[in-house]
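Have a look below at one chain only, the form predicted alone, in structure tokens format.
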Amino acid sequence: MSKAAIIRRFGGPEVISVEEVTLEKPGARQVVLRHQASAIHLADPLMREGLYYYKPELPAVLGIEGAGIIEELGPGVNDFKVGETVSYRFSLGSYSEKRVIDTHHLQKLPNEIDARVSVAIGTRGLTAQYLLRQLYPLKPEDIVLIHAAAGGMGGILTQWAKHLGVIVIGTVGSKEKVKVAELNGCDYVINYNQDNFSDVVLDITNNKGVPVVYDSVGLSAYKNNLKVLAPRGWFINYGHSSGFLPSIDAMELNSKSLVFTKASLKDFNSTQEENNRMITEVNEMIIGGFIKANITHEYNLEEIGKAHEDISNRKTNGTVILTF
């Protein structure tokens, strides 16, 4: 048996149950995993009100991220041994004590990286190595603006990207969280709901503006994130906490010859090659000490629902994960 949080319908937490499940006995190429960590994200609950672009066949396990302890092996597995500590992402059913999951999806973990290490960085990490490494080549001083600076994806970002010698910009919603921007190394931090981030930015920069943005806001910084890039500067979109970005104007792009990208992981690691390589180099920051996880909240399986109204209503900063 195990506990997993289970959804039977979309809507608010409310919708999410704890319960007994049973386990059944793992099949060739899969593993009984149980859990250390999972990741929340910020798409959990997109997912689960229905909103998500992918719509889970209820019932559904929520969770998409997890790592843990292999307890059992199907037949036919031979890459893994009872014991070992693995990964992984994009496999539903990580809000669980325990789950049956195929091999493929699995990676083992360095010893140096724990299971909340791993799950706290982890897709987030591979989201900043496509970002930073091989959309916009970034030069050293580069100034950027990276949006929700103080965010467990905006933080994985701005670390990395003073790794690489640049100068960021963070914006953040509050305060609270001018420190935490700062913390992860941002040389400049704008709380936009005191300023106008558009008018900072360019005043920053002496009116010539960034040649690039990392937006993960979408719908509310949409027009100021087009002033503040610099002609030929590069407008990319990996995410929409404010709303879905509105039709793009190709003659307003052309007005200062900007670049724009919704870009997705998916296109980026869709070769066991690629992602090999994505990995080892996110393993490598993680293990030099470059890019730090900042686990600013933990819940329990029991708390699942008031860990999702807690994002929602942004009462989180840093990352905020699931452990068992």
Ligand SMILES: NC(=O)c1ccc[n+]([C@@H]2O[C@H](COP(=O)([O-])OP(=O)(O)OC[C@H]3O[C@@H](n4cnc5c(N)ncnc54)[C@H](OP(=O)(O)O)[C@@H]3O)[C@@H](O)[C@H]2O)c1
Contents of the next structure:
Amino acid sequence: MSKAAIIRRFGGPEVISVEEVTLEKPGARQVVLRHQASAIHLADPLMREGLYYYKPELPAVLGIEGAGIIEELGPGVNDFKVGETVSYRFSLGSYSEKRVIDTHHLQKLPNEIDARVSVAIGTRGLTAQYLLRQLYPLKPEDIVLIHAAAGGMGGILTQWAKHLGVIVIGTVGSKEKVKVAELNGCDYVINYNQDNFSDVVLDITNNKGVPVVYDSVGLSAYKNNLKVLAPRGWFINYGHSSGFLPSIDAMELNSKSLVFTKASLKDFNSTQEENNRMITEVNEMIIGGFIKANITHEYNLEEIGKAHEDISNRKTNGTVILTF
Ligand SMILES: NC(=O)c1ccc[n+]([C@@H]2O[C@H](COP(=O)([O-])OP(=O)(O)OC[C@H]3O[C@@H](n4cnc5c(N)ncnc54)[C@H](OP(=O)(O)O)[C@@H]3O)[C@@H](O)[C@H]2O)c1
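Given the form predicted alone, state the structure of the form predicted together with the ligand.
So here's everything in the complex, that chain up top.
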């Protein structure tokens, strides 16, 4: 048996039910994994509501990223051992004490990285890798704009960007989050709920604008993002926390020869080789101490509804995880 957070219909946090479920025996190339930690992403409440691009079949155990210890091997598993610590991403069911999972999802964790750090950085680290190291060729003298710089994704992006030697302007949504963004390494922090961020960015850059914006906020930042970009600037959107972007106007991009992309991790780690290369680089960044997990909120399974409310209501900063 295992406890799991299940939904039987889409809706608010009240649709989550924590229940004892029967655990199947692991089949061929499967293992039983005892979770030590699960990621909680901003996407999870959207999935619960049925509003995420991936709509799970119901009933579903939520959570798509976990880490823990292998307890039992199914037939034909030769590359993993009982007792090993592993992590995985993009497999529904991480809001559970134990689960059965196909081994092709699993990666062994280096000794230096524990389950909590793994889920706190995991997908976000891979996203930061492609955003900073593959999509736009950052130069040390660049001044970049990173939105929601006190959040999970923004915090990791900021730390990694600083490691690459660039100057970071970060935005945050409240006074309390200013300090968090500074601790992440931001050189300048703007509270975009208090000040018009485009005015401040243009002020900081002597009206030159920035060569790249890393935007996870979407709708509410859209117009000002276009204003703060320098000619030939890159508008990189990788999320839409405040709402979907409007249709992109080609002539608006043409006014400064801007490049727009709405980027998604799945298009950068679709082969095993790409995925492994990116994971290796993220692990090196963690082990080298260049990016820290900054876990600020830990919830248990019974509190998962509250965790969803807190993250959706912007009450959290840093990284939010579920521990067992
Ligand atoms: N494309 C990809 O490959 C990829 C991969 C991973 C994650 N993502 C995206 O990255 C973003 C960040 O994910 P995360 O899990 O690390 O979350 P997070 O950054 O910890 O939380 C989201 C932050 O967005 C800001 N925000 C602005 N407007 C908001 C609104 N109307 N409602 C809620 N939040 C708002 C809030 O910070 P302030 O209060 O400071 O504004 C909030 O803390 C998400 O949009 C996610 O979908 C994309």
